Amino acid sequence: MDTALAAPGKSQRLQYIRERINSMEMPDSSIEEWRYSGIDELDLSGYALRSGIAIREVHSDLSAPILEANGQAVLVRTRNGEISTDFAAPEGMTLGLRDPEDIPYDFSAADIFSHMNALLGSSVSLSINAAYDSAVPVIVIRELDSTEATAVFPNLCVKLEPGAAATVIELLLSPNDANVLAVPVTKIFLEKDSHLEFLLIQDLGSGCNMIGHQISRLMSGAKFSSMSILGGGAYSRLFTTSTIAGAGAESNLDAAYFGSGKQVLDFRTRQEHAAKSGRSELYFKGAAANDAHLVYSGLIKVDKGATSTDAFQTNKNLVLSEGAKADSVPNLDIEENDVRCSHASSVGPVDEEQQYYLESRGIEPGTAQRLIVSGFFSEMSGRSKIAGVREALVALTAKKWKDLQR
């Protein structure tokens, strides 16, 4: 990590934002890290942004059910941005508007749109000690409305302090006419033993854009199990970064997404280890159906000295129709020896014995199909502890199936 990055104050922080801004250029599809996005197409000079937190009542299907299994939890809701209703912290919490000061704005390779949320962007930050009850979930709303073109930059940073257990569930949420830029940033900070269940749900309208960063840091012992379930906007990039900063720290990262339309579906991943015997595993599944586009492209990245290491990377991929496709880039950048690391991933249709198998039995082909890819995610639901994953991901499968059939 760049200590040089930790500001010693804000207007400092926002000076050099600024600077980095205008030095960077826009990125377009011809840089590696955005082959395949469309990026070319984004036109930023388009959007406005946000004013006011006035928003319609917002309904999502994805969402529902982790409300309803999750009722005992506290609940922090967010419009366009700002937090619209009064919160009584409970005890080991503390709710700030900035990062904590002992958090560096930047800990990971920051793309201009993160800069852009650290210049912009309406903060919630969440920091949990040892005396908080793990046993009641934390629940992030953020919703966000315009019938306008208009850029909003969601900032959360979740902080756990020594030996502190929590659960956090981010809820990223729009109208389906909404026509929004969400570029949200969630920054994750795991001190020594702390250890944090997480969940993303990410249901935005088919008229919204995305470009998001996913970003922790795990020092010594910690242990990060994250699920992004994804199924909303006409363009969403989801960037994930996790790093191995502590000796023994474990990072779980999981993802289930369902393309269909003409949606771009964009996962770049970056699995680092910086300290020993550190573990990573992530486990990403895709479906796209009708004209919808799936772009994976994952890192594993082992720096000189994390010894012992092992890390896991999958990407699995449905396609479900003749205009829909997937592409799928998994990378190692190993500079250790004793280590265990993997790669592998997969493009290809519904498995033809299990559809016919079906079949034989009885079932029509359009409801043999949605058996074999309902299968395909109730896998991921196993992956995660939070209550209510597997009816989150049976009500992606039953609104992209809706897609499909049109």
Given for the second form:
Amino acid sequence: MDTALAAPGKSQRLQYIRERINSMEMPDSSIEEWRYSGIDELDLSGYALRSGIAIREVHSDLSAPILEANGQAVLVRTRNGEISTDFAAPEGMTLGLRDPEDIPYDFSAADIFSHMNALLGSSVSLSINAAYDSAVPVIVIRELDSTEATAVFPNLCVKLEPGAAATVIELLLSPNDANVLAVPVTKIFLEKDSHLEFLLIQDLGSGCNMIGHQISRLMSGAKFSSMSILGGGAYSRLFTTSTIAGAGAESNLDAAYFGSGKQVLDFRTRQEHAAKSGRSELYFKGAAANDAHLVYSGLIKVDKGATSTDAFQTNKNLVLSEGAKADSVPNLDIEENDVRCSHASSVGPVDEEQQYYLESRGIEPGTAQRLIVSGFFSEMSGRSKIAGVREALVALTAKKWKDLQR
Amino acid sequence: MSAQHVLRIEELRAGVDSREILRGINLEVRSGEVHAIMGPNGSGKSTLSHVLMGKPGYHVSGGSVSLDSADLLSLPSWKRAHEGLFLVSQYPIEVPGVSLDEALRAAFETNGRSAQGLHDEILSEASRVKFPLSLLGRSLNVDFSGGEKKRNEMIQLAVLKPKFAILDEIDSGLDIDALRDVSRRVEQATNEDGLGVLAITHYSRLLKELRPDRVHVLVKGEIVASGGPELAQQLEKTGYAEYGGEDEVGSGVAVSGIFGL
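Starting from the form predicted on its own above, please write out the structure of the form predicted in complex with its partner chain.
All chains and molecules follow, beginning with the one already shown.
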């Protein structure tokens, strides 16, 4: 982090960002962070910034169970990034249209796209303090739409004040035939002893592309639990970075994603331990059908001084067809001795023994496979406390299976 | 009286890769009958159960297996199940994220059976075999004890109502109470639903609970002797050596120190 920028004024900040962007080149697959991504094949030149686009009705199978299970939620609606509803913030919450001044701009691991988001993005910022009723979830619905190639830079900043607790759900949606490059950035800043349950549902149309970031920073005793469920986009990338910045903080990062057709779903993760006695546990699971390609590359980084760290990383991939593939690259970079770290990854087809066991009960092979894949995802549901997550995980398989039958 | 069905195995030869393990098995099981197949390690017991159910990886080189008029060997496992065959696995497989309810519902739907009332039936069968109801919503077999896994298999057996069940060494990993409960449930199915049973085991311990009508001795892929229940008792005394087998017939008592049974 560039400490000189911990609390810059707005014009100073924008000037800095412009300079950073000007000094950067567009990435290509020869750079490690973009290896396997196929970013070279993605033509970004056709995308333009457009305003005043009428957003069409969006239906999302993946978010329906979440909306249904959280009927009492506070809803914040944004369209192509911009807030579109009159909003009376409940007690303990402040809604802003720019990042709070005391949030450092550059947490870590920013790339040219997150810089562009900072320069061009429309911000929705939620500051939540201990007076907020944590039983009421906040749902931020980000509807994106355009039939002409349009780049959209939604920016969400969630800040929990000391001791605050909240559930925040982010739904990133578009109609199926939308033509949008989404460059969302979600920044999460958890002050001392705060606790955030977070859920991202990404259900973009098959013609959309996404290059997204989720950046979280946890101060001492803070607890972050994040589940991401992704099904959409042609190329969808999510860079997740979570920093244990205060002693004893705990970060749980989970993701479930299912690629079909020619989708490329690309996940980069970084668990950074900059303070002692922290715990981070990452569990990412993906399935690939047809000619889909899954990419996972993750790093556990334990800095000098981050003693008594527990850090775990697991990536499991189901490859369901000959043409599908998955690359999984877990990494450790540990500069301290007194730590417990592990990483594990697997890539393979549906377990034959499970398949045979179900078939021997009289279940037709295709249905048996669907059950196993659905179970592969839904067994993660216990890792999130948010209502409707199990149903959303089941919906992920159901939606993809419907596509596969076509 | 339920309808009479017959499971007929004729001259069955099968194996793995080019190795022949079953060398001409002949056996006929009718509704309501309990047949035990006993044999030492390596005699082909597990191969027989897998070949009957159609597990991938085994090949049949000769003979036939029919259930009534259906030629089972020409069918994939799931269709054999529809014809009325059920395998109680020696080691029921863990299926993360899939509940018993979901699996049985899918089996019913595949078979065109109405799943109405299924959940209640599962509940009542679970109580009947003392399966903890708290485990019903959980993933199939995941973190179940040996006894819970076999009790769970009994729920499936009871709900699916097959015509014939193969019990593949169901005494593996079972304590004496679970073995008794599971055996009682099988026995009830033979009496109430006319279930025919083929129980494959190494140990005579199971047969004290299950009380077979017929006992067959399988050695080196062939049935070398058949008889009434007295054959099991005799085997316990003499072992398989007299039939060319190498190891002893365990009574279940001898191994109790080893497997913690």
